[in-house]
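What follows is one chain in structure tokens, specifically the form predicted on its own.
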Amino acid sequence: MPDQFLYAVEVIINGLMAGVLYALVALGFVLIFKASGIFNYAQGVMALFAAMTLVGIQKGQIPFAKLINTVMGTELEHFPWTVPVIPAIILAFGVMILFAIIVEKYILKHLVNQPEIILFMATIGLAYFMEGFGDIMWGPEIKKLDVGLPQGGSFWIEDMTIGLGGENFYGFFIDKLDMVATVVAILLVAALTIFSQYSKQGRALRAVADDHQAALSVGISLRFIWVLVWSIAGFVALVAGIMWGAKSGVQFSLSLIALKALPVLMLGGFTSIPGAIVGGLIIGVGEKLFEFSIGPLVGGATENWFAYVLALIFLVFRPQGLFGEKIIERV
């Protein structure tokens, strides 16, 4: 079998895993354009903090020791007990369930019935309060989060398929933490699609997508419902950002990767929990074809501007995306 038909495959197989990761961090935006019609730009932001959190939480790491230190004088740092990785993830849901509480009470139930773009701008001052927040409460310095996931690619597969190519071929590198989100992002995926179709909650959080005044006159509670799924939002974030974290520190960059969501949703549509997987998908293999076929041809470094580019293109030809809902506006 040729070596080069084997490496296009691996490119393809990488390209699935990265797709994953940019699909994660894409469910957050889907979940909250879904309830309440606004684009968090302060998703990606979400995953920083939470990732943050969760380290802090597990080294025992006291809050705003730096601001305590300066005004107080004193050499705090951290408390004598560090978290174990399950309780440490649960207390950091917790944080992300409080933050959405807050947001809930303070910023999104002064601004019903606003214009889409003052939401928006909400959001962005959202995101600059959330990461300088972050700083003061955690610290600016890059951070190595550890919760025990497998680091490296795995030895097995590529003994296991050095020997179908040539001598020039050595086996398939498959990154291991790529393995073990691909399984996180489907096992999440599954939970909120029956989440959404058999759940009462479920049920409620499509009725407020499709109309926010019609639900509110068969009495679901709007502010309830902007509090789940801002909640929800913030696991999803905690959960890219654990594995988001893992694979290249908690630092912040990580709040950029949601700029590598924008074209996953305009492919997968605003509005579509299946679409923000696939999208990933196509975003993902899409730009690692194109690096390894095209990228050497026209020197490389094309992954920065693929997806913008592809993206760019289904807006174009189709706005709502593969799976996004059609509007039609009656004048």
Second form
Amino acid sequence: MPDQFLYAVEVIINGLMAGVLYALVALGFVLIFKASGIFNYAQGVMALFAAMTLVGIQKGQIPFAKLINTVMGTELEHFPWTVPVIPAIILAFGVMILFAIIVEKYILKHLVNQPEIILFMATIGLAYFMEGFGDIMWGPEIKKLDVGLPQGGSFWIEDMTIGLGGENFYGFFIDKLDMVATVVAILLVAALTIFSQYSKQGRALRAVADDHQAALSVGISLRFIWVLVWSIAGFVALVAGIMWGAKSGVQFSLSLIALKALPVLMLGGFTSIPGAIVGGLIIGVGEKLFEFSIGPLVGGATENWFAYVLALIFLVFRPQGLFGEKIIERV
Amino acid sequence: MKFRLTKLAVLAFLTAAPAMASELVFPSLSYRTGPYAAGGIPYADGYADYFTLLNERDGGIGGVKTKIIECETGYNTEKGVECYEATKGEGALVYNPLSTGITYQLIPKVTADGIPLYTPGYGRTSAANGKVFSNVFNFPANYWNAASLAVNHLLDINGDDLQGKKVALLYHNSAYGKEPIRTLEELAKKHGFDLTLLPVDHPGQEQKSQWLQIRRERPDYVLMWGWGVMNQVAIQEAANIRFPMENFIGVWWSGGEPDVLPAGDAANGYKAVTFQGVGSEYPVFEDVQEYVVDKGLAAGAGDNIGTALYNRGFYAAMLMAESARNAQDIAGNVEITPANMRDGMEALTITEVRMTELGMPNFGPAFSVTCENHGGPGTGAIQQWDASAQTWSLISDFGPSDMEIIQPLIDADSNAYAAENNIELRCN
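Would you mind giving the form predicted in complex with the partner chain, to go alongside the form predicted on its own above?
Below: every chain and molecule of the assembly, starting with the one above.
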């Protein structure tokens, strides 16, 4: 087979896997938007905060150590222990649940029945607060994330496929981390689907998503549902933070991964979990394939803007997104 | 009435004129927050700690204490300009904004205000031409020197022959990242290597396409002009495709500890260009420990000493302190103005003897600044990362860059700027 065709296939495979990573971020947005109509600007920062918390717990770092040292004149840095990966992930999730409770109690509760734009503004404030809070709590330096995830291309796939093309084909490159991310995303979506379809809380969540007032009238606690959905979004943020943090280390820029989720949301719709996944895959493949085929002709760096072009094209024909709910307002 | 008006005018002039400072004020436009904080913090710490050392050990410069005014820019150009406007009235002697974007905005402002701007290793490269840029200095080296120094290293390891070799430039798709392109294109023509350009959009978190292209096209060497997360991701992606790390060379802004540590052992052998010494084995750092860190006066926790970016900030502060000392000598007064400081920078001479006196032997090159040349010697070395020891080591001596290529580029760019802005050439 011609090398260029095989390389295009390689780009498509890698685009699909990049799309899964985008979808992981987009999922958090969808969950919160679906349950509360809030576009959570803080979703990217939640991923950063969750990953910072995970690393801090793993390494036994004392939270707010710098602040304590400055005020008290101490030289605290670490507890005399480290925490294994799984308990550290559970504890980090616990912190995200605590975060959800605090957000509900001190922000959302006071904004019930406010216009959506006010809630959106509140999440902007929350995002900037969390950026600073995370820095003070865990320090701004780049942290190496070590949760045992594999890194690098799969030699096995490379060796198995090297004979498919001519001498200029070096086998398919598929990142092992991306493969893990794909498996994790599939498990996550399956778990979310089972939870929302078959659990009592899941059905309550869907009821709130369909109609707040009706859900309230049958005794569903809106406050509990908000805590629940922000906790789940916190867990999704933790997973996204782990996957992206494994690539670059845990650092401030993790919060910017939200930028990668926006075209996915535009394309897949703000209210659909399958939409987030399929949207992520389309954006991932579309931008990578465009960069591969057209990028060299226009000087490269096409991915960021082409993702939005792709999303806009879909938006023109399906304003509610690929899988979003069509809004019909009757007079 | 006329007499009263004259008196008022004189009074107004006296109050408006920059006050002769009882402290030597060095603003530090730093970024300790935001996406680039990991690089901004050690640099700002090094810059501040050197002036604190002078205060604590020597009683300041020429007996006058120094004062750092730190202003947080978040690496944001608008905030950087705000910081400049907010601090210039405080007796600021020189600005070092640590951002090419802020530098471009400040060049006309500092020139109008008569305050020098110091941009070592960044900013507008052609500001090295002092005939055009009276108030801007970028000694001892600039981006174009860095491009040439990287190519010189490739020449060294290829027996001075790069004919037919393939070199890729992976760059931040911004004004900063595009700086070396022209120089590399000229060097490619001169030495006969093929140059491939690979832009990475801000912030650089996702680089799969670029590294798949590198894997397909198999360049012999990859040069990198990155900053922030782009560096860490690039080094990890290079390891992922098993690109030989010793053939991957970054500019000095891609050569800090935060860039290599997240990749762990996979970063072993990665190289970067540097214009200052690496490590903490310099006598001056013992003084920093004694007079600054142990007294609890360090700008940070004191654990960045010897890191690449701390050393760069420290070195920049040393060169500014020596310029201020020089300015005091020229002005015949220990309390100096920004205009005196500019004169001190333009007549700065750094000798190896002086570097040794300062406890920084071979920390940087010996050089002189002149009216024509604000860019210094353009020398640099190559450092290499040892992942097991977690240290950088110099693997070459400080050598010259190819000024035969670079000087015409500097002249062309700066003269175009002079023509656009009706600037009369100086130093005649």
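Computed from a predicted structure; not experimentally measured. Positions refer to the first chain, counted from 1. Rigid core here is just the name for the largest C-alpha set that superposes within 1.5 Å across the two forms.
- For L315, the Cα coordinates differ by 2 angstroms or more between these two forms after the core has been superposed.
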